[in-house]
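Below, in structure tokens: the form predicted alone, a single chain.
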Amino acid sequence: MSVERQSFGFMPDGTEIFKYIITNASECSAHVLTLGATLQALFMKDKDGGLRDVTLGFDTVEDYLTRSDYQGATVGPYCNRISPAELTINGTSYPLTVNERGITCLHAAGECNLAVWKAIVVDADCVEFSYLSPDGQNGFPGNKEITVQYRLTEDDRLQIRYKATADKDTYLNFTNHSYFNLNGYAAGSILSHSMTLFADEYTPVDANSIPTGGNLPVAGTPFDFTSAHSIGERIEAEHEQLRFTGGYDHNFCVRGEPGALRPAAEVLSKESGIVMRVETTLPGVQFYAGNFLSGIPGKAGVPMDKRTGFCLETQYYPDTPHRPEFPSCLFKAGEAYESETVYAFSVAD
């Protein structure tokens, strides 16, 4: 195992951005930036023994600042949507920055992914990134001390561990927003990828992608991935929920007890032979099929077109502050937030 640090470029104010490359004995590697604690590249072995970068992203700081749809970024202090864009905590109202459709605070209005994080090498297989989110940033209360550890194991497991505490009661909800294509970032559509989701229910939304409350069973719907289906098999089905979101962009309720590391999803590309298994301690996972990717040039100038990458964002459910029936992510002052998500890779037999 080894960790290498490289310069990745400079912020507009002259701050240098670094890339940390964690490499294991089989030459698989995770490339993580101090900008946004962003997973910029992830090289994994395919069925022929070749290495493929299975994440979409960019080659420059400028592109991450001006073109990004959160590719690979650490998102927080509250990932996904809050609508209306306000919080009420202990009787105090906190207006939030609105950055979607004039009503929604999406991904905390891009705080963590646009921040420059500090980095330390913890071990030959692990780098830790830290950031202090100031009280009131985009409306969220509390000074929030946040750390994210990326660890790549010899058996090709990328472990991402999050920790945070705040000095005021506040909502905390973090995720990694990587767009995956198991055939490689330049390989085109992900619709032939086969997916299993370890979830019997999903969270329906309205036309603005805001949860309507409660959960619905996946059985008998295009949302049933309890056995393997290709992503494209039913994505164009006549279903109100798919029409609202232009395809899959929904929270799925992961089976099992939150807090325990357990499977959330498994994805296979027959072309590359690469299998990705997602495990998490969190209650939900957002499956997004890249419906709104719009051809923005990414790595090596390759356009990120519609449905050329998919996301599996582990999380507390969207709009939890307005949905008391959802698992709560309100943390008291000084109370520790901790979660773990693993992207484990192998090759199909």
Contents of the next structure:
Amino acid sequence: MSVERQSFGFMPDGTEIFKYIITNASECSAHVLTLGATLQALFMKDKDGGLRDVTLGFDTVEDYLTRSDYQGATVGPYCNRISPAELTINGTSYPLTVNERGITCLHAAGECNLAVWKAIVVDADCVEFSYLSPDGQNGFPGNKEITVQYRLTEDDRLQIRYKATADKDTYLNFTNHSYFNLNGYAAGSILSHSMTLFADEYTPVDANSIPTGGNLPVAGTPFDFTSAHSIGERIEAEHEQLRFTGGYDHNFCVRGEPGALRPAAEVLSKESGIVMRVETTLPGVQFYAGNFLSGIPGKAGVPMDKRTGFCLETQYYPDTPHRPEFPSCLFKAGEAYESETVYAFSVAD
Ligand code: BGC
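Form predicted alone already given; the form predicted in complex with beta-D-glucopyranose (BGC) follows:
After this comes the whole thing, all chains and molecules, with the earlier chain placed first.
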């Protein structure tokens, strides 16, 4: 195992951005930036032993700042949507920055993903990123000390561990927003990828992608991925939920007890033979099929077209602050938020 540090460019104010590359004995590697604690590249072995970079993204700091789509980033302190954009905690109302449809706070209005994080090499296989989110940033209460550890193991598991504490009661919800293409970032559509989700229920949304409350069973719907289906098979099916979101863009309720690491998803591409299994301690996973990718140029200038990458964003459910029936992510002052998500790679026989 080794960790190498390279310069990745500069912020407009001159701050240098670094890329940390964790490489294992079989030459698989995870490349993580101090900008947004962003997974910029992830090289994994295909069925022929070749390395493929299975995440979309950019080559420059400027592109990450101007064209994000939240590519690869650590998103927080509250990922996904809160709508209306306000929190009420202990009787006090905290208005949040609105950055979607004039009513919603999406991905904390882009805080963690645009921040410059400090990095330390923890071990030959692990780098830790830390960021202090100031009290009141985009309306979220509390000074929040956040750390994210990326570790790549010899058996090709990318482990991401999050820890955070705040000095006021506050809502915390972190995710990684990588767009994956198991044939490689330049390989085009992900619709033939085969997807299994370890989820018997999902949280339906309204036309603004805000949960309408409670969970619905996936059985008998295009949301049933309890056995493997290609992403494309039913994505255009006549179903109100798919119409509202323009394709899969929903929170699935991961089977089993939150707090324990358990499978959330397994994805296979027959073309490359690459299998990605997602495990998490969190209650939910947002399966987003890249419906809004609009062709902007990414790495090596390759356009990131609609549905050329998919996301599996592990999370507390969206809009939890307004949904008492969802697992709570309100943390008391000084109480630790901790979670772990693993993207584990192998090759299909
Ligand atoms: C959301 C999508 C959104 C994307 C980029 C995902 O987490 O579910 O609706 O387009 O992030 O912002």
